[in-house]
Each structure stands twice: as C-alpha cells, then as structure tokens.
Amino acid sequence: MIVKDIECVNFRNIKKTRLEFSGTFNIIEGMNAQGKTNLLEALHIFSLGRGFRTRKTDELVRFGEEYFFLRINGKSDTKVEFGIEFGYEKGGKARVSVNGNRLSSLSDMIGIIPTVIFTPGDVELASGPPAGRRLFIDYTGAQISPAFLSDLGEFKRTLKHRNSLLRKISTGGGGIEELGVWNETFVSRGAALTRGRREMLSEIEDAACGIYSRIMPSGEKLGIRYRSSFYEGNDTAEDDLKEALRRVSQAELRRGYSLAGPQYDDIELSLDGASIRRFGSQGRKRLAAIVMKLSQAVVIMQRRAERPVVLLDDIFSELDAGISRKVRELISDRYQSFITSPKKEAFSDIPAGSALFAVENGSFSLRN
C-alpha cells in the first residue's frame, strides 16, 4: 500500500496542506508542538476512523473552525488506485467515500489502509496494564479478519450490556431472568474471540522471534505467550468460561460487573524466560515493543498480501545507533514509512528517493 498524497483543511493545527510523498521513508522534522504528530494522525484516521490520541472527533477539528476535511490518493500492492475523503462537522457525524462512494457506516473504513502505528506511549506494550496489550492484538485481528472484527465488536457489545444488567440487578432493580440470555451470548463471542487472539499472538510471536534475533543477534530470545485468565486449550474455551462464570456469579451479582471473561487476559512478553515487564530494562521494553510492532506489519502483510504504511512518531531519539539502523534497514526494504523527528541529524544516513519535510506551526514545506 502507498499513499500518494494528503489534503488536509482544519485538522488539528493544520489549516490547510496538500503534501506529496515518497514510496519509501518520509521524514517529518519539526521542534515539539509544531504539526509533525498531527500528520500521522491524518494517516492514521483513514485506517480506524479515528484519532489514535482522542476518541473524541470534535478534539481533531482546528480550534476556532466547524469542521475539518481530508483527502488522500493512493495505490494498493495490486496496483489499484484509490482516493478516499474524510469530511467531519462539530458535533455531526463524518461523511467518507472511497473512489466516490459514500459509506454507510465508519466501520466499513476498517482494514481499508492497514496501518501500524508507534508512538512513544508505545513502550507500554512491554511494561505496562494488559490493557494496552488486548488493543494491540485486538487492533491486528481488526485490520485482517472481518470475523475477528465481528466476534469483537460483538463481545464488547454484550459486555456493555451484561454489565448494565448486573448494575440493575445488584440495585434490586430486577432483570436476573434475562442474564441467562445475554450470558449465551457472552460465552459464544468470548470464547470465539480468545481463540482468535491466540491464533493472531502465534503468528506474531514467529515474526517477532525473528525480527529480535535480527536487530539483537546475541541469542537473547523473545517470548510471547498469551495467557487466558479462564482458558488454557485443554477442554473447549465455551465450557471453560462457563465454569468461569459459574464460580463468580455470586460476586457479580453483589458487585454489578463481569468478573471473568477475555476482558482480563494479558500477553506476556519474556527474554530468556524473564518477564520483560518485571526485570527489563527501559531499553530492552522499548526495543520489545518495537519488534511487537514491526511483527504486526509482518503479519498484516502476510495475511492481507498488502503491506502496511507504518507511522513512526519520534521513537529514534531514545534507541542507540547501531539499533536505530537495523530498525531502519527492516523498515526500509519493505514499508513506505512517515517518522517524525524534532532535528533533521537524528538520520544522518537518509536513503535515496526519501522525502524531507519541515513543519513549523502547522504549515509544511519540502526540504532538500
């Protein structure tokens, strides 16, 4: 996948824009503050829909305006081209079309342009809740599967609505004859989507194994293993959360929450056996949430026969140079890839054919 071009009206600090890029690196450079995230969060919109630093679409319009428009022009791997417009009023709902085409809803956007994303806030992925965790896979699983996308919109829908049922009847309001229809449904889309975030985590692991043998060819090994907080593989995951929630109906029914489902599984990042999270280094967590990263780019590649475009916010200044290039080298022989930076000399050693950019308040201009 290639993005060829941006417009971009109103969106964050950048009143208006229109930018050509290069197939391959595209480098962003700008002090804090001044446009450089902002453009990857234009890209990022056009995978997920929205923002990935606020979920709160009236936050992305430009302060003081109504709305904000995109643009973008593109090639998939197929060679087929593509435009895509984003149009979003204060308080409305966004309008998009693709090649024209209005869409019915901004799920229909999903998987569209497969995206992976790292931000600084990344390095979570190794030390941090599960929860950053959960979106990461849930994220892969969405871009690739639409039956993964299902089971998971499905089970979160059925959470939200269990929830407000066990709230209701923990209050004495009723409603308990109802809780064995939505816990079928709990069970079913639970199950389904803890057995699809196994089989993404395998294929991530077999990546990721690789590409850290690469960058750290010391025969340090990276595992990851994904751990159920109700489901093991023994016996079916439907009857294992059965028994789940069985042994804490009790509790729920008193505190007015699910208490067992996937909504408590992890993912556990280990070098030779040793949890990263509890004895890493800040160094090796960052460098283990980059591979986590780069093997998702692998696995969508792989599974959608499309490569992503991956958007790298500022994550070179904090990475040694040795690392910093084969980081690089992986990237650059595969992706096209935007990377922001605050000073042109974090890259001393730019590739042929990339595209240059300078950002100060929001206006862009092209650099040699």
Given for the second form:
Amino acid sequence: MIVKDIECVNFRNIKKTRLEFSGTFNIIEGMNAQGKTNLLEALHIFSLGRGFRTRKTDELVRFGEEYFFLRINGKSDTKVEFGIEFGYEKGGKARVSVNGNRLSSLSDMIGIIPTVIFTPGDVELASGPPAGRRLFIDYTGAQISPAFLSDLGEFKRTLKHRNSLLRKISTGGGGIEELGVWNETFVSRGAALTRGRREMLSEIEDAACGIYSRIMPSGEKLGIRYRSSFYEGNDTAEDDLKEALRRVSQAELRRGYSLAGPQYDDIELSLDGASIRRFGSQGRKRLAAIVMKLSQAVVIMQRRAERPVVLLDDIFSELDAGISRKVRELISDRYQSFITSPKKEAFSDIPAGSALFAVENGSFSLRN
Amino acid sequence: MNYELPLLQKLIGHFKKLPGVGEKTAQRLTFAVLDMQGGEVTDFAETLQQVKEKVRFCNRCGNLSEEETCRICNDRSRVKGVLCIVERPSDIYILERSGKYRGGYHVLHGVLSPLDGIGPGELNLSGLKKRVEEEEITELIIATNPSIEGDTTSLFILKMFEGKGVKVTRLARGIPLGSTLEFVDKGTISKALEGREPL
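Switch from the form predicted alone to the form predicted in complex with its partner chain and give that structure.
Starting with the chain above, the whole complex follows.
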C-alpha cells in the first residue's frame, strides 16, 4: 500500500495543506509543537477512524473551526488506485467515502489502509503494563480479520454490560436473576476473543523470531507467548472461563465488576526463556518493543497480501545508533514510512527517493 | 434583518425532530403542507392527534392496536400454540410481509441491556409466561436481533422455559436470499460461516 498524497483542512493545527509523498521514506522534521505528529495522526485516521493521541474526535478539529476534512489518494500493492475522504463536523458523526461511495459504518473503514504506528510510549510495549500489549494484539487482529474485529467489539460490549450489572447488584439494586445469561454471553465472547488472540500471536511469534535474529544475528532466542489469565490451552476456553468466573463470583458480587476474563490477559516476552520484563536490560526491552511492531507489519503483510504503511513518531531519538540503522534498513526494504524527527542529524544518510518535509506552525514545505 | 416566518420555522422544527429528516427535507415537507388543500391539512393534523390518542399496545401480545386486543390476536384463522417473540411492534410488520408465518406474536418492548438499565422486569416477560400457560403454547420462535443484547435475551427466555415442555427456537442468521457473496458485509459472512450447515 502506498499513500500518494493527502489533503488536510482544519485538522489539528493544519489550516489547509496538500502534500505529495514518496513511496519510501517520508521524513517530517520541525521543532516541538509545530505539527509534525498531526500529519501522522491524519494518516492514522484512515487506519482506525480516530486519532492516536485522543479518543475524542472533536479535539482533532482546528481551534475555532467547526469541521475537518481529510482526503488521501493511494495505490494498493495490486496497483489498484483508490481515494478515501473523511469528513467530520463537531459533535456529529464522521462521513467516510471510498472512491466516492459513502460507507455506512466507520468500522467498515478499519483495515482498508493497513497501518503500523510506533509512538514514543511504545518503547514501553515489552516492559510496561499489560494493557499496552493487549492493545497491540487487538490492533493487529482488527486490521487482519473482520471476524476478529467483530469478536473484539462484541466482547467489549458484553464486558461493559456485565460490569454495569455487577455494579447494580453490588449496590443492592437487584439483577441477580439475569446474571446467569450475561455470564453465558461473557463466556462465549470471551473464549472467542482469547482463541483469536492466541492464533494471532503464534503468527506474530514466528515473524518476530525471524526479525530478532536479523537485528541480533548472534543473539538470544526470542519467545512470545500469550498468557491467558484463565486458559492454559488444554480444555476448551469456554470451560476454563466458566470455571474462572465461578472462582471469583463471590468477590465480583462484592466489588461490582468483572474479575476474570481476557481483559486480564497478557503477552509474555522472553529471551532464551528468561522474561524480558523481569530480567531484560533497558536496551533489550526497547529492542523487543521494536521487534513486536516490525513483526506486526510482517503479519499484516502476510495475511492481507498488502504492505502496511509505517508511522514512526519520533522514536529514533530513543534508540542507539546501531539498532536505529538496522530498523531503518528493515523498514526501507519494504514499507512506505512516515517518520517525524525533531532534528535533521538523525538522518545524515537519507536514502535516495525520500521526501523531506519541514513543518512550522502547521505549514509544511518540501525540502528536497 | 430577519425575514423568517415564525410559524413556518416552528413547523420546520417539528419535522426536523423526525428520524432521517434534516433541515432541507423539513423545509420541503413544510412547503408541501402549504400546498395542501384545506381539508387535507385538517385531516393530516387530526390523524396525528388521533394516532397518539387511540393507538396503544395490545393487552395480550404488546403489538400496536386501536382496540384492546390487536387484529392478529383476534384472527381465529391463525395457528394456535406458536408464538414469535420480537423486540418491537415494527418487527411484526417485517415478519408479516413474508406471509410465511401464521402463528401469534409477543412483543418484548426491548432487550436485556444493563448499560441502559434494562433487566427482565422492564421487558414484557411476565405477560409471556402467563400466555404460555394459558394458551397452551408448544413452540416459541425467538426473533430478537442478532446482537449481544438480542442473543442474551434469547438465552434468558430459553432458561425461563427450560423443562417446561416448550420448544424454543431462534431465527437463523446468514447470507440474505437473492444477494451474492460480493455484496454481503464481512460481519455477516463470518457469522454465516460459523453457522454453516451440512448439505
């Protein structure tokens, strides 16, 4: 997938701009708070239908304006040209059209532009809290499989319902008679999500091991394992989740929210069998995070037969020069990428065919 | 200077409250009202009022009715002993269009949804229990929507009648008739794959 150009109107601090991109590296440089990341966020809109720094789309509208509008033109790896428009009016619903055809639901847009995004917070992916790793796998699955996306959405909604019911019961508002059927729905949707995540992760592990050994040819063996809070892979996930709910049922009724299920699952990363989170050095933790993201790109490419677009938000300043160079090699081989950077020095060896943009106060200019 | 007419604006405002009607459509509807004959407008206005006054829920099945009991419940030619359970009265009209179903209906007026504070007590379930006993119902066909809430509600109804000698079935889901795979959304396809049947 290649994004050929973008048009942004009233998006974040961008008043109006139209940019043509390189099919390989696109480097966006500028001082802080000038709008570098805003351009990545505009591209990200076409991946998930929302920004990555906020869940409130209203915040994406330029200050003092009522709407924003984005349009991209691109070409798939099979050489099919496409154009996508995304319009949003404050307090309203997004209007998305693909090649002039209005989409009925925003979720139909997910996955059209496969995207891998790397933000500064992601260096904590391997070592930070489990929520980040769950998000990583869900985001991968959502872009690859509509069935996974629908399982994920159904589970999340069931969890909200169930928590709401448990809260009501715990505060004496009644509702115990319908808890049984919500438990059944929770078990079926929770088990489906867990199975989907495990399958997804075994593909990610294969890709990640390959990438790790390319960056660290004489290094350790990387392991990635889905660590379910209730399912060991022996019986059916349904039976295990049912059993887990039974164990916590009294505590749930007291505390008023769900205490078992895939919302507590995690991914365990290891080097030669030793947990990275517990025993890894700072450098290894960051490297593992990068490898996870790069393997996400590989899995998306394998499953979708379409190369994802890679968005890198100021991450090279966090990495040492050697690893940084290897990562750039791995990306430049295959993907169109968009890289923000506060300083030019980070790219002393900009490859031919790249585009370099400078941004100042929401205005972009092509530098090469 | 504002040249807008207050009455006209008021009517436009009323039309805009209707689902699917925006500013432009509301204006068109308003001008269409202006073009109506005198008697036509009176009838239109009176009908609006009467609909609100006279249409209520059938005391047996919960369908919309202008009488105590609705026409479907009163129709002696309909098959006894089978009830189709729907979320709202409008679903009955959709099922009736098929002409295939000749049994009775029961409207729940909603589905289980803790997030909206809807539990079994908020649904027309006690009426259903009573009917199953009194009308000697042998089969319940659950036609709630294929959503989390619809699925959970159908489970609840299934449990209600477990071991009571009532057959409980659920509408099948999958690829719509007459459409090709190309035009079916991805969610439906994955559900249809899950629910595939041996030939």
